[in-house]
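Here you get one chain, nothing else, as structure tokens; it is the form predicted on its own.
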Amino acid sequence: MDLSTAMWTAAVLGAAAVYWFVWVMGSAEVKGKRAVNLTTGFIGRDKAQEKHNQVWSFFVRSKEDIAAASDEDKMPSIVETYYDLVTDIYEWGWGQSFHLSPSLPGRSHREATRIYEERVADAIAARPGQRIIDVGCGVGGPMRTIAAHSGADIVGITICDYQVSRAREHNRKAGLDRRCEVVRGNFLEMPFPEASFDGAYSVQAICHAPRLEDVYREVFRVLKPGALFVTDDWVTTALYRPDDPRHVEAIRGTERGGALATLRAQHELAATARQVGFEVLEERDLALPPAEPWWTRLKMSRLAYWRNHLLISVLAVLRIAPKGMVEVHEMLCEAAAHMSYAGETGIFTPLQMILCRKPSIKP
């Protein structure tokens, strides 16, 4: 076979593989639990491997070393690198809302996500004329749902410059760019004046912060007196046993795959909120019944795993997928397996919710 024929054969095989994967199999949001994007356009073909290595090498260290690095303010940079790496992957495989939601009987994952985000808007009584902050907005899936549902104006903040551009493009396409604003910044030091928002929410984003109190204190600062703040987050439950090696590995695997310095205990959210001055109006685990198991969305059969692994490997060899995508696929699949085990055993929940209020100014 001459070079020209070989190149044409590779091109045809690559095109057929992409067609089969994207159109025949369909998006993971619709047909399965896959989380693999074949383009990774922002990262570039030569950087996916490098960025994966940066993230992985940071989180395979001991928890003590990770905590020390977090104290040196390296964590925001690592989180930004992580989302540079996985944002396209999450969008293709998960949709525009980078969070888990309570599963609802008879509802698709997409519908359950929308209903959950609308509940967030209702919890803080968001309404037209208000200015609400989304703390850790990602590409803005919850922002757009909440803006459309409540009529409020939403300002989102994310540390990832690429997510800013993606969120703005999605806002424009949804016709919500006049009511949804996205700002690049660190939610540990938000670029907003005091008492400038009528409400606040964060959907499974504050778990990335090295110190929970630093974020809560910033949210408290930018809220007007009497304003409400609702947040849900990834935490370990009272069933978690640090002397059980299987528990420890599941939680460490969840932390590695999610770019988290450490998972906090369930009770810490409300305790920290009170510490910085909030009144805690409600706290509960939204993953408990009557909600159905949230981790079913993460399940992947061995057949599906090997099918995806083989396809990505072939596409990487053909240079259709960037170098490093096989490793990224492995990282996310491993994290999903750890999270599924942690959910099934009840040692972890991604849906620990607290509803808080900044006290009103007394006359």
Ligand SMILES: C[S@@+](CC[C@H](N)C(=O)[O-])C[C@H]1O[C@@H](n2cnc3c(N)ncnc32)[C@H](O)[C@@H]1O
Given for the second form:
Amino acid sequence: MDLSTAMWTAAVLGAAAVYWFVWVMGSAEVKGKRAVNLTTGFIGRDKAQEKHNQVWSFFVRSKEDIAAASDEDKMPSIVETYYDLVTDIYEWGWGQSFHLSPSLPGRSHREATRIYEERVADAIAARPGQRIIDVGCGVGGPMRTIAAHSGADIVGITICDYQVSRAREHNRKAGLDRRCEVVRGNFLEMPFPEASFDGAYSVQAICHAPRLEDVYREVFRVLKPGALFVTDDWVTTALYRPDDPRHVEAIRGTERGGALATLRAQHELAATARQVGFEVLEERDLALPPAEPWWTRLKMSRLAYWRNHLLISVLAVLRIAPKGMVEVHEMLCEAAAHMSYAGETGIFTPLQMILCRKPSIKP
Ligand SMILES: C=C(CC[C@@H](C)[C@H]1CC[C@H]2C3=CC[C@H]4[C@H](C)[C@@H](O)CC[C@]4(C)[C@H]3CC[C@]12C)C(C)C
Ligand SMILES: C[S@@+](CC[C@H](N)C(=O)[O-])C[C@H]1O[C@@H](n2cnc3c(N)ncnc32)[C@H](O)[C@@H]1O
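Following the display of the form predicted on its own, present the structure of the form predicted in complex with this ligand.
Next comes the full complex, and the chain you just saw is listed first.
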């Protein structure tokens, strides 16, 4: 190879490398986070590894141990630690909506997510002048879509203080901070008076609750009589076989990777909602055909996960990313594999939806 060819080759490779890193780091506005700015939330950089080990060792135990009474009191703080660790990676590698949704033919993931969230708003007929609660709001992806689509005012609650700060920043940038409020709180004991909301929704969040009935009872309490509540959540389906080791491993891997004590069976959502006093108007697995698979996006090419892992490892070596970030990313890689298997075999769905109403007061 003569000198000029060598120089041209070096120039092209160099440009490709710069483009790749810029593309991978992405525009902060589009991804919400550049790779070089990844943090472990409000956990100090030097504590990230220890905190990851704390979360991992909590969920790697048997369900019986996790369900032990004292652990159920610990759950909210363990879940907050999980979200401190993963929120930036979620934003960087997935976006501002921390949930799964059906793919839509000919639509981008971002469009499919928006359409899914708009359907949540339509399910409870959210409209201007109403005050709606988002139970487990993350960094507010659904909240902003629903506020823009419906015109309603939204109050989001999340256990994770770091997510409160991220959500408030996104709301301000979106010009929605006057209609979208975010509070830090535990959805098991919400800081709101009785009958203070015109509607409620929860997108793939209540699965974190140790006892489903405790959250449903709280939502029932803060809703006005006659108000609607819609939730979609992670459950095992009727195809799940607890005597099949492959099924057990996939579900345990999904629970561990998502900081979930246990996944409930599909029928439990509606049954528990009725138990606390709701009328259940609709119950459906939104993942069933004609919906397209929700796991397509999750089954990013192995190259994508390898590329992300390489980048995080390099940033950790350069002390740009917290050292513990590498283990957190490994945990999520493993979770994605278990979730994809569980989705493809049909033993798990993240989209079990129930639409409920708090009965009106009888005259
Ligand atoms: C409902 C929950 C979270 C749902 C999803 C938002 C997340 C569940 C698993 C997450 C991810 C897995 C693999 C990551 C990948 C290794 C990384 O390079 C980029 C980010 C991931 C794709 C990440 C994104 C968010 C999830 C899909 C709760 C109940 C857990
Ligand atoms: C997977 S995220 C979903 C967030 C949001 N619904 C979305 O779709 O982007 C789950 C959310 O539930 C919140 N959460 C979990 N346990 C909670 C609790 N006990 N109280 C309040 N929020 C909780 C987490 O902080 C996180 O914001």
